[in-house]
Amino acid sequence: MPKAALVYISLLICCAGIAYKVSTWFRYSLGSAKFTVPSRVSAAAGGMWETLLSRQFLTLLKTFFLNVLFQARLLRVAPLKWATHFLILGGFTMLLLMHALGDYLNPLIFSNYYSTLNPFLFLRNFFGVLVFIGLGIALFNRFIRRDPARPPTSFMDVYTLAIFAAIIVSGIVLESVKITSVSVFREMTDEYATGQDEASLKSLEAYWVENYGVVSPGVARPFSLESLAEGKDVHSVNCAQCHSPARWAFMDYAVSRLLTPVAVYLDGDAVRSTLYYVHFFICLFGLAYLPFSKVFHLFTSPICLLANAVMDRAHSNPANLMTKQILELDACTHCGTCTRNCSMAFIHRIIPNANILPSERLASLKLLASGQELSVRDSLVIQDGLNLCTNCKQCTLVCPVGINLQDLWFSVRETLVGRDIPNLLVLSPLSIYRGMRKDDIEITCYSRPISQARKAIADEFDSSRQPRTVYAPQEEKVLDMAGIHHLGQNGCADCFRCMTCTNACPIVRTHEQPGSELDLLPHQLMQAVKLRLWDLVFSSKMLWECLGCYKCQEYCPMGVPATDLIFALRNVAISRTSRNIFQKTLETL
């Protein structure tokens, strides 16, 4: 198959992959809001047009030069990674322009261009060295340097480093074999040194063996000064215009010296063709696989940086915000900066759930966003990892590619709580952040999970259910009046319904008719606990709307630990009900 056809096939696969990836930005979704694909495409086109015609265009220019080209965000949070990024990306980009596309681009800039002349010989090797240094730093950080905060190395991390290294190494070996090849030298003399007699060609060959690294079994050292002088004259007339000394290609020349003992065996069209096609196919494979690999962030990260520079939750179209979040899943470089700065990452040492680490969580989110039906266990694993997040926003602030991880976690939580399985954590203190962002959620989508969770708990403790619920020993310790003495001298046995707790409660004061709206007032809740009326206790809204401000406990004249008791009851309810929901769900699968 012709080389041009292979290049076109690789380009076609690459373009098809990019088109598929871009389509997922408009097809996948997270959160409770739903938008059609045409509406999201239309919103994206309209948003880009409005941005280009507004003052925000200046913001785009600033972001492009500062954060896309110069990578200022990465420099601020990780200077070593910034250097590694520029060494690999800068060196490889220049090799692409000067070597892979050099025959097409360089003649447009330089007159009398030849790839075997300086400065092109030197620069190609110089840029290759930059890539090698960057890869060396990356390998040291990934596999040698012991850093407990570093996230696990994934297949994509290994592939990215391997493909860059394979392209550079195969190219160096190919060029080194060409330097030592006497066959390549003789092909050149047949084409450019016509009219020279046999003695002159032998002198030229001796000169190239001595000064250009050619390995020839047809000439033997030591060479006479007269032969080298004659070879130099022939070289200056026929070769000097298009060949600089091979030593300028310092890396290729050094490897060619190492290959000198076996150069004769490597000299042949079959060996050179094999090396060429190995290098050629590695490059084509890397090109074809680019949209499906980590390297795709070369396209998505700049778009992510530009989008986040001009978009915000208050003013941007919700459809565009959703599209941006799916784009952000592809923009992640798995650099681990978010994990290094996560305030809860240390929990992963105790709880082996990879979703606790922000950098590892994104892989699970891609499956969730794609609409794949996750098992109950997988959903709970993702949910548990998310629920340990403290919403400190450190991951968002340090992300080098500008991903708004805080909003991403929020959208995923809404996706999970919107499922049919009751999510009891919407009743816990972890739901405070959700309440603060209530305006970002449709009212029905906000209230449905709360009502669903309350109903699940109320049904679990309903005394009319048959057979009667059997409590675990640790639950009985809290539910039994004899087991809550650790919360106070006499628990709530000393409560005489003075209503001081009710009068001090800020929740009661926010309702016009608290008696009916909260089911039980604080003093009534204490009496229900005292009488072991668990169905009333756990179906009460007061139990779940308590702020934990300790006003009731502070003002109680009898020292009843009302707030502590409410927290203990909540823990029992959530622990017991969630366990039974999980077991029942597994039984139905």
Contents of the next structure:
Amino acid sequence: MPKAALVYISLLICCAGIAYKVSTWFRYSLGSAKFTVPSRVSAAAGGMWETLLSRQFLTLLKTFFLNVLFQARLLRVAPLKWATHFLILGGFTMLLLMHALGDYLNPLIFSNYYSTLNPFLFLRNFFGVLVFIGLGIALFNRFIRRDPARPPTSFMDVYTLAIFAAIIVSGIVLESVKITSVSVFREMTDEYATGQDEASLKSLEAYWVENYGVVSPGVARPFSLESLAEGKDVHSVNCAQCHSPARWAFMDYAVSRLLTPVAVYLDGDAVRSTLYYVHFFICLFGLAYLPFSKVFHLFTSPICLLANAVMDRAHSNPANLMTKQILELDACTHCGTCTRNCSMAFIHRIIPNANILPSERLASLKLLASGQELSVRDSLVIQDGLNLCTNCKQCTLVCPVGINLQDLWFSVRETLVGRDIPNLLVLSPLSIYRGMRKDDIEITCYSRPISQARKAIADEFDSSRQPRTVYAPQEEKVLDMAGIHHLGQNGCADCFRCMTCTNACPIVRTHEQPGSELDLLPHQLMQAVKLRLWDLVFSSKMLWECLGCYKCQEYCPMGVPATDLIFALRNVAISRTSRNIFQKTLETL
Ligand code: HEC
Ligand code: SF4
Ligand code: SF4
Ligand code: SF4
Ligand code: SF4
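For comparison with the form predicted alone, would you give the structure of this protein in the form predicted together with heme C?
Once more the chain from above appears, this time first in line as the rest of the complex follows.
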């Protein structure tokens, strides 16, 4: 198959892959809102058009130069990474332009382009070395320095380093084998040194062995000065116009010196074409697989940086915000900066759930966004990791790609709590952030998980279903606190229903019909505990609406620890119910 056909096929696979990826940005969804694909496409087109025609265009320009080209965000948070990134990306881009596409692009720019002449010969090696240094630093940091704060290395991280290294190494080996090849030398002399007699050809060969790294069994060192001088003459007439000294290709030349002892065995069309095709196929594979690999961030990260520069929750179309979030999943480079700065990452040392780390959580979200049915276990694992996030926003502030991680976590929480597994954390203070962003959630989507969680707890303590006589140690403690075991020592047992607590309670005051809206008023709650009416206690809204202000406890004339009790009751409810939900859902696996 001709080479061009292979290149076109790889390019086609690459383009099809990109088209597929782009289509997922509009098909996949996160969060509680629902949009059709056409409405998202048209919202995106409209949004882009509007931005381009508005003053925000200047912001885009600024972001492009500062953060896309110069990578200022990355420089700020991780200078060494910035340097590594620049070496690899810069070096590789130049190789792509000057070498892979060199024969097409360079003649358009340089009048005297020739791949074997300086500066091109030198530059090709120079850019290769840049990539090598960058890869070296990256490998050192990842595998030798072993920073404990770095998230675990994924297959994609290894692939990315490996594909760049393989392309460069295979190229260098190919070039260095060519440098030593006496048969290429003979082909060249046949073509360009026609009409030279046998003796001058021998001198030319001596000159090339001495100065250009050719390894030939036909001529033997030491060469006489006259022979070298004659060779130089023949060279300058026939070869010099196309060949700068091979030493300028310093990497290829150095490797060719190492190959000298085996060069004669490597000299053959079969070896050269094998090496050539190895290099060629690695490049084509890299190209075809690009949209499915981490290298794809070359496209997605700039788009993400630009989108986040002009989009925000207050002004942008919600459909576009969702599309942007799916794009963000592709834009993540798994650089680990978020994890390094996450205020909750240390917990990962105790609980080995990778989803605690923002960088790893992001990776496991792709499946969730694709709408595929996650196994219950997978959902719970993501949810457990996410539940520890404190919304501190550190991750968002440092992400070099500008991913708005905090918004992403919000959408993921909504996706997860919108499912049928009750999530008790919607009742906890950790869900304050969710309450603060209530306006971003449709009202039914907001309240459904809350009623679902309350119902799960009420069911758990419904004595008609499962009469409970045995109490877990934690529950015993609550009973103890309630003073049930030791009458008359500042527990509920002391309560004489004076209603001071209810009168002091700010939550009671916010309700027009507190009696029916809260199920139990604080003093009734205390009474219900005293009488062990667990159904009433745990199904009451009061238990979950209490904001823990301690007014009731402060004013109670009998010193009933009302607020402490409410917290303790919540803990019992959550721990017992979640344990059982967990068990039940695992049983359904
Ligand atoms: C018209 C320009 C031109 C002339 C004249 C020319 N060469 Fe080359 N030569 C090339 C190119 C281009 C390559 C690289 C071919 C490739 O990469 O496949 C090359 C490659 C070689 C190589 C393989 C090593 C390498 O650097 O890739 C040798 C050896 C070589 N030439 C020897 C000679 C000798 C000896 C002469 C003089 C008799 C000569 N060439 C004249 C263009 C030329
Ligand atoms: S989210 Fe941002 S900071 Fe975190 S790994 Fe991805 S690119 Fe890096
Ligand atoms: S917002 Fe959450 S994930 Fe991000 S740094 Fe803070 S705790 Fe970690
Ligand atoms: S203030 Fe104290 S004694 Fe009065 S009803 Fe409330 S808990 Fe009971
Ligand atoms: S701690 Fe709770 S029950 Fe007590 S007064 Fe405050 S809000 Fe009301």
